[in-house]
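The chain that follows stands alone, in the form predicted on its own, written as structure tokens.
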Amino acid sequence: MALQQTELRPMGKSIGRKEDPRLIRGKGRYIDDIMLPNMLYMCVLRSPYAHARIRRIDASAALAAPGVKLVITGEDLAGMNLAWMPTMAGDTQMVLATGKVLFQYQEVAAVVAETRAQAEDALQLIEVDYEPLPVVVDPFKALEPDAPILREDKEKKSNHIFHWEAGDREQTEALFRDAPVIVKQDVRFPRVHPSPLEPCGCVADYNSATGRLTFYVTSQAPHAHRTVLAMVSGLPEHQIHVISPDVGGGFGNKVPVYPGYVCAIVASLKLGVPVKWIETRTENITSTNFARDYHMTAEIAAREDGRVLALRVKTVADHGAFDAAADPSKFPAGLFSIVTGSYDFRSAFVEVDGVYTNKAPGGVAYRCSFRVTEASYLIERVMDVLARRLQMDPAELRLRNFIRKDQFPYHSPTGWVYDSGDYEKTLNLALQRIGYAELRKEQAEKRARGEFMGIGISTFTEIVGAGPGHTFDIMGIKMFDSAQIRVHPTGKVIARLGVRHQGQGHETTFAQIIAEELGLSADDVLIEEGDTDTAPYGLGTYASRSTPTAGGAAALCGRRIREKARKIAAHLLEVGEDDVIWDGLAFTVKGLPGRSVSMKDVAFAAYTNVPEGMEPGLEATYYYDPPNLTFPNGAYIAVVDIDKGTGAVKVRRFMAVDDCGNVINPMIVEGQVHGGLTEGFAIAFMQDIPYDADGNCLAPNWMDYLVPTSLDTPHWETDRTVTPSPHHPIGAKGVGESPNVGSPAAFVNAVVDALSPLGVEHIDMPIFPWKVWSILREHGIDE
């Protein structure tokens, strides 16, 4: 794709990313690059058991080891009232284990030493006497009456955390009673991990002279982290300065507060020097927040002509040892109730039960806005099951049931209001681009030769932009976002935002939005994020919320500046304000296009020649509380071939058509789509974090938990349709998570389609070659 040079009116143009020269040349500054005078290093001792009582901890030998300055245990933290911390889901979580451990790799003690090597060596000298306890890793067994109770700190003597439901149970049941066709499918979305390139880490620097804590952390939500740290530590919030430098990937993994952060702060408070903690890869995979692990059953009631009537969904969600899911407070199962997808169901009823098990805690929006990936995968799998039952083409079934474009704004049966879309147009474009009819013909010919070729369709509706304060919050804090723009006398701009990018290209896209609003070049706009001392309060970057929330804030903040600029322009042009119009590049006098002043002219006047009585300067702050979420959508089609000898699946083609509303930078959207599709591919074919019966994590590193390389990754074909969001200031919807939401179902539907002549109706992810090989052998296919 040819890049366009930076110019005026930059919206919708593929401007090269402003941040890339710094990042590509290795000039980025990440957490582990931070070196402070007298800094010490912290490492964490972790439990080898998934469930065990702690009889005794002896740290005397570790304390006497060379270079060791401090050893912290759960008992030490209990003496400071810091043994437990709140989670974003409203649960509590041990900082360091007290009494017993609840999952393998749980934090048990922390050692602080002059070097990291000394701290790691000293960990080996800590003696912990464990008494192993019965382990439960299956969430269904955890709900049985005789299951061991894991959370003895809770009044409720059960491993059941919550029951949550949405929709109309009675109406749904009535439609099922009378339906001529009912299909049902059990589906598991495996436990996966965001696994960002840069693991979690921090540097805590407490200054006893000023009473101020400077906390460097690889964070997707610096302001939220500051607030939570103030709640946990007792330090006044204005005395905590959180700085999030460049972030090497997040994908939801860097939203929560982890025990290592709290321990590093405690160590710095006690020792009065900076303390650094950086995770290992194994620590990141085994103990920081995972994603998915949903066990789902969906049923569709339909007419014989394929028209869907009702959807019934029952789900068990494995949340691990502590309910640390990063969900808005009112949605313990996230936005899973988007499970009706792109289809016009007359009624739906969804229920989810959360369960404690002896696994790592959490549940994050891994490139997904709060369980939407699970929901989309489920409905797209069961729609294919319905198509097969009715012997109907899956594309035709979807086209027959789509929400029509004249139905928007559309009220879903589970309570959401979809803003806009043209699903039929999007799917038809995908079908046309990939040559669907020809592919079906080719498939028939191959089947006649005994070959296995599959075509999988997935059409999805996302729900992103977590932000409407009337509905969304994190720990009670409304999920608005913010922008602050200052125009300097020379017309150069600095803008600070409450979100924090992890590679998404904010420095470019937000500069384009602001430049468009002010009639400047994106080169004139500098974007700053990640410093709580300078940026306005915001809830951070995750769940594809940056453009829908902070992007809206940036646009409206620019318009607020423009309103003041128009008054100054009228003063400069010596006309009334009503006679001044904005043409996108300059202020002109109505009927006299030759009389105009640019934003740069106005900016200089704002500091030198303002109207009498006007406050000098040209800057504004805007906190944007969106009226609704946004609803991107898309249609994906995968084409696969299966090797009968090995069971290997080759993704021959993949067509992705996305509708994310108005596009700010096509190149960046393209990059987001490619990245999300690659992650979706990995989930479909490579990734799972299994546990054995004793609670041992069987994929604790990148040898066992696979990350796709460029050699593994298929070639992606992309296109897009555009239906602007009617309520967003620039009509944008967000795109970062759509490809990860929509693609797993396309891959699995394609593999199931390939094997459908054998009677296969479903295969759980990940689809390893041995699974396919076993199915082929079970059906006598042996070559």
Ligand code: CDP
Contents of the next structure:
Amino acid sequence: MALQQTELRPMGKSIGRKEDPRLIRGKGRYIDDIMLPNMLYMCVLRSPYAHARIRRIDASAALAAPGVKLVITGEDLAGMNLAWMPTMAGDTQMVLATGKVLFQYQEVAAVVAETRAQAEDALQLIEVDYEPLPVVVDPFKALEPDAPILREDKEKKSNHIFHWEAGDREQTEALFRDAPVIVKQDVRFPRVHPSPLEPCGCVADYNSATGRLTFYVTSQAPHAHRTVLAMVSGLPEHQIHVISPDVGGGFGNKVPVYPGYVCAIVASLKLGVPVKWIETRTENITSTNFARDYHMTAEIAAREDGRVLALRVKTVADHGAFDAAADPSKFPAGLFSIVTGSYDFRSAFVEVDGVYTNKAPGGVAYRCSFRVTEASYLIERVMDVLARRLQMDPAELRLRNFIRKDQFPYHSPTGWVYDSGDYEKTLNLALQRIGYAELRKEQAEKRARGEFMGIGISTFTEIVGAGPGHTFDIMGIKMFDSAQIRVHPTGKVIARLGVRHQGQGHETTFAQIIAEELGLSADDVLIEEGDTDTAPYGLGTYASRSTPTAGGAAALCGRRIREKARKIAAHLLEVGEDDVIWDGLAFTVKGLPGRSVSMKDVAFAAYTNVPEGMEPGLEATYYYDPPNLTFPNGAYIAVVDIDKGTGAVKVRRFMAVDDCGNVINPMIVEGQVHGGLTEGFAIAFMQDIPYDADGNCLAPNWMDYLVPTSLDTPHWETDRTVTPSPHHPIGAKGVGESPNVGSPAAFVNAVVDALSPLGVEHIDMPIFPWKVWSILREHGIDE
Ligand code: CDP
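Could I see the form predicted in complex with the ligand next, after the form predicted on its own?
Next comes the full complex, and the chain you just saw is listed first.
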């Protein structure tokens, strides 16, 4: 049951979500709800070819069509120096195709008309003369010396984008040379898509009289968008007002700047009226940033008793036509080097090579702290391969290799400093809650009867909360975050943050943090995010960074308010400042328990009765640059049964024990875990974006790219352990992405465990029923 928002001392309590009355009554204001006078509509023409030279574009018939006001082509943009734009990964991306197209559904032209239907109809009238070119879909083939060069705009005449490595190659090789046991496994993390319910879109509104652009956009990072748009368009940054209204899901998809945004802005600049562009579902899946698409090979060197020694990983990252990953600048493969996970490896060496292919650009951090999901899936999968080789119980192998709680802060072999954790306690709780020993007994009995039941474990370690600014930046902008608090005379608060939630409940949880610091209730605090004219600069919400960064800023900003409030309280209580004590709800006087003033009293005095010489008012801003990331972790266990007749996998039980440090709102954390597990389930069992040899996208909509309904989704059981982050102001770690990061391995490990009597060691995701059915039939299992 959710608690009232009027609760005092709200930290750690399941306060009801303040945003829900608005969102569940259909009163949210999303991008497509924005209607402005004289607004026009834009639609985008997309390439049917994955790789083709553009010989000619004839837009004359489209321009003459009813209602059409403007057609924009790549050539028009080139004339404005806007044909290409920078990506957050430091690459460049075509806004509208010039010269050639590099993936199917690439943006070729934009039509602006009085209605959306007129714009869509006019798209059909644009004649484009394409000359098809050889297509490269397979990233390994793209690296072959005779592969066609895709990016002719680049100096480097190769499809290879970057080579990146972490760890110690020599030490790792030495440990492998002498190791008694070595296991090796190729693992693919398929190309998936964040696929938020609300696709991308914007309304660009340029006012030629004031020279100001108001840009409404469904964005996870409005400040970063404003800066990029200023850099791309040449408009002064203060003349761009970015407003990100309610966001219907982001999951990483709404971090980048997309070509449609630039085209809508150009159209509004040219026409002097607002221009709206809203993607279709197909446009969202086929052209905006995909995620994952990692081809990984991992090897573990170990002793016979199961103690792991070294880890070696080689990865090919398929980025599609443009490297449009939204990774921090210094990390072309994101934080993939967290791949040693929860285990105390002596050494590790990790390499990643990025490759161009004729596919949609990316890859974005889909509910993931930049390639952590890939890393976590890989190590959790390969630990199971090792357990199987040694004929050890996978829980036992993990317990034997965990980083022990007395090893924190733990220096990982790839250079991270893990802040805190108690992995053994977390796994033991999960084992006990699910009844592991009994389940293994049941499994043995079922196996004896020829039934296929599996138990899969994943004990992941996450790395979230980028900054700190000295290591993390996006396009040079340091990855700190911010909060600004204004306490008004009646003690009511408006707080603005540099992040932008998309359903995570910040309006409640950040109100809880601030209310806790100021002795108020969450109801007293209004949280505003997403307006660059009012909110302090911040890098946005993705990669579970909001709590570690803006959450820290909110707490410290509250404490900054309290410093001034204490001075005012001393004045009101007529005592020296040193005699004033904050008891969590009010300022009291040392030794005089009856005398106190509340924050509301202080707030009123801040505007009516401040000590002589003090500046009136009660407000503060805090830019928080965290000293380190936070390292949430968890132990997930899946139990599956396989239908021998159909190959269908039923997830019978799923136990998720998460440790995200101190919890602000347990109900919201549970909701985050449910959502992320559902996405992890979908990735494991139903999602992939394949391309055929001609580069045709074979899953361009929700008929082929499956999204689980409530009927498909298993029942989730949750619990938690708490090891606070020692460096975070309220001891919290992020949580939003943990279930997406940790769960795919639990599902796959469970299915492989079920099929292990047949000698199965690995199955690549997605585990469609036909894959399991084929394995069963190959082994003569026929019901
Ligand atoms: O950056 P994002 O908001 O996606 O992720 P997060 O920082 O993991 O937070 C997701 C939601 O869970 C927010 O409303 C947080 O305030 C809440 N949360 C919490 O209540 N306790 C934690 N220890 C971590 C997050």
